[in-house]
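Presented as structure tokens, the chain that follows is alone, the form predicted alone.
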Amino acid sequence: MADGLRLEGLSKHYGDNIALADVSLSVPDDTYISVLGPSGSGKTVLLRVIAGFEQPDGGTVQFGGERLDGVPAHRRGIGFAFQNFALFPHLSVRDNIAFGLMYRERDPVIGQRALRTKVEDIIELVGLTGLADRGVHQISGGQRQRVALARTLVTEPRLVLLDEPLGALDANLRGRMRGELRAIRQRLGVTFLHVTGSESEALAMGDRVIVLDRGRVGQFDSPDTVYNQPASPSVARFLNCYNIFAGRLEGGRFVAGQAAFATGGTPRAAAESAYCIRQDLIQIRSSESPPRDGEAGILASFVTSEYSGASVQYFFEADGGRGVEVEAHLGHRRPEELMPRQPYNLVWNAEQAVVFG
């Protein structure tokens, strides 16, 4: 861990806006780290402070056992892949990739044979073989993303920062590039910090996931832990797969409006009281089939459904107009045939709820 990335008490303000607030964490070497959070949570600012493009108002950045405070960005040994790729439009794929090697301050590569060898090796690594002489305006968005990544990797950085690298790609290409990015990182044996606003992308790609909440670290855990045991109601909201009920704990139950839920376990201490149940853990039953022992549930009327191929999302309305969503994976059970505006019991195992008090 001494040779990895270590952040201690990082803070950054823009006037009255707090971009980073006391961010402290340690990132091990040779790992893929996803950084998740909504717009404005401080994700890109965090990357820019680590890279040296922005100076923090407080705290320290250490990498490889060395303090980077005051070290210029180009001397940190850190690669940065920008969201918009930032390629030179008048240069070929090969020349875009070679640019950083030729013009870096330390040990520029000026020998044509050495330069060509390094560039060709990285072109093969990122899957651009045969495209080296094309202009970047002549290749697809996914290929431009690979050029941007190759230009970063060819300088052999010890840490690579990726600012929403898949955001400009279509859905199918994003899916393919997830696996390729992980494979490339694994072959190189360096650490990637990958910023994304997509919870599915963060969980699929990261060996560990940092969840940022208004400039603070809301959680830093394995994807499985973040998904199944969010550390706060805010983290659960970011995951976009939980029904979250506001209310209060009373006598071992959680009271949310007209409903009262069994908690099933010890509630977690939190600044905000909330009852969270994942959408795919809910069963839909008839209105005459209430929760049994060990279960919790709520009566709600069916509104509509949304088919997405592998799953169906059902939308219900409970008392007071509260929306409740149920996700049904079609590989597990047949789609429900529900009547609009009719009441149904939505039931789940109380042990599977995450409760904050």
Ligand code: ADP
The other form holds:
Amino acid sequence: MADGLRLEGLSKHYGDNIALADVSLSVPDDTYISVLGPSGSGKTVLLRVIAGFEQPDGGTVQFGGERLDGVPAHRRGIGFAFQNFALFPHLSVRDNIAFGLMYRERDPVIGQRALRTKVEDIIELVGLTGLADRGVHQISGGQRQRVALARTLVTEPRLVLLDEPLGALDANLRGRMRGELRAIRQRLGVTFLHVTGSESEALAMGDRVIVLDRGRVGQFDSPDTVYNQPASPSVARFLNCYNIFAGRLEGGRFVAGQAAFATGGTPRAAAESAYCIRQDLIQIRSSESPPRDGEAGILASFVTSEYSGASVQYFFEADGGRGVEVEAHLGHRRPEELMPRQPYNLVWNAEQAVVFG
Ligand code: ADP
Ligand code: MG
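Alright, leaving the form predicted alone aside, put up the form predicted together with this ligand.
Below is the whole assembly, all chains and molecules, this chain first.
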């Protein structure tokens, strides 16, 4: 299929509230795309505009080389799986899935044999074999999520929009469904646009990640690039794994309150100046071991730590009460014994900082 999905200059506002501001991007076919952004950043509005449930104030949506302006939602060949499942409570798993096929406007499936085959195929694909005749109130939350997905997929959409599809599941199931969703998409060879507020989910699932920042595309890159080279301080903030210091560049160093950090590479131009260092790239050293050549660091006192099995999160306080977090993975070492309210040098390789000036 030619061209995938192309958005050009999409904007949408509600009164004074800007939901989408000049969103332009091209999404290739046969790809898993995550859409990451905090609550209110425009994720749902973006999906609703693409699906055709909402008209944009400006800009265009093209799909497979065709402009979709004015094409009603049910004729777009786009599937939408809603966050709250929206299943028919009085119908069985099979009938919930068949419903969309029997009643779709274009090319409804009415032959009983054809219908049964399509529905059976999709039930197997999403892992619901054996549950077809159960009522949807007789299955678990995770299984209901699969029914919702199956109901979308059975109509053979060319593009599938998923609005926080794993949000209602417990952590265990969420982890398993991540891999399954990726596998299902791969087998179908269609594009999934998966909206999530979880940075770990976005990075784990997307071949590419769109970061939405107050209705704008803050970044559109591979997960690795987003994680290691966030395009702005806001993107770094959404990733939840960076310490972000406000301050300014002065003579090749970054001055943040009483601290001054070596900068390593060339700072990037940005509207907001900030010095960002990932929490897992920081070493904790004694107060007598300041940063050496090529390193940057800050003196901070230990507050508390949070143990979570494979890693520990250490919380420190630097001058002015500013919090600094250090994440240590425990694979090859034991948790450090730190003294509360004692000072430590938090040190990192200056090259690994992401600096905006
Ligand atoms: P999220 O990223 O959490 O999905 P949304 O896309 O739902 O965010 O909303 C983006 C912005 O648009 C928010 O500020 C929201 O309040 C606003 N918004 C969305 N839908 C409507 C609506 N129907 N009426 C008024 N404001 C809306
Ligand atoms: Mg939403």
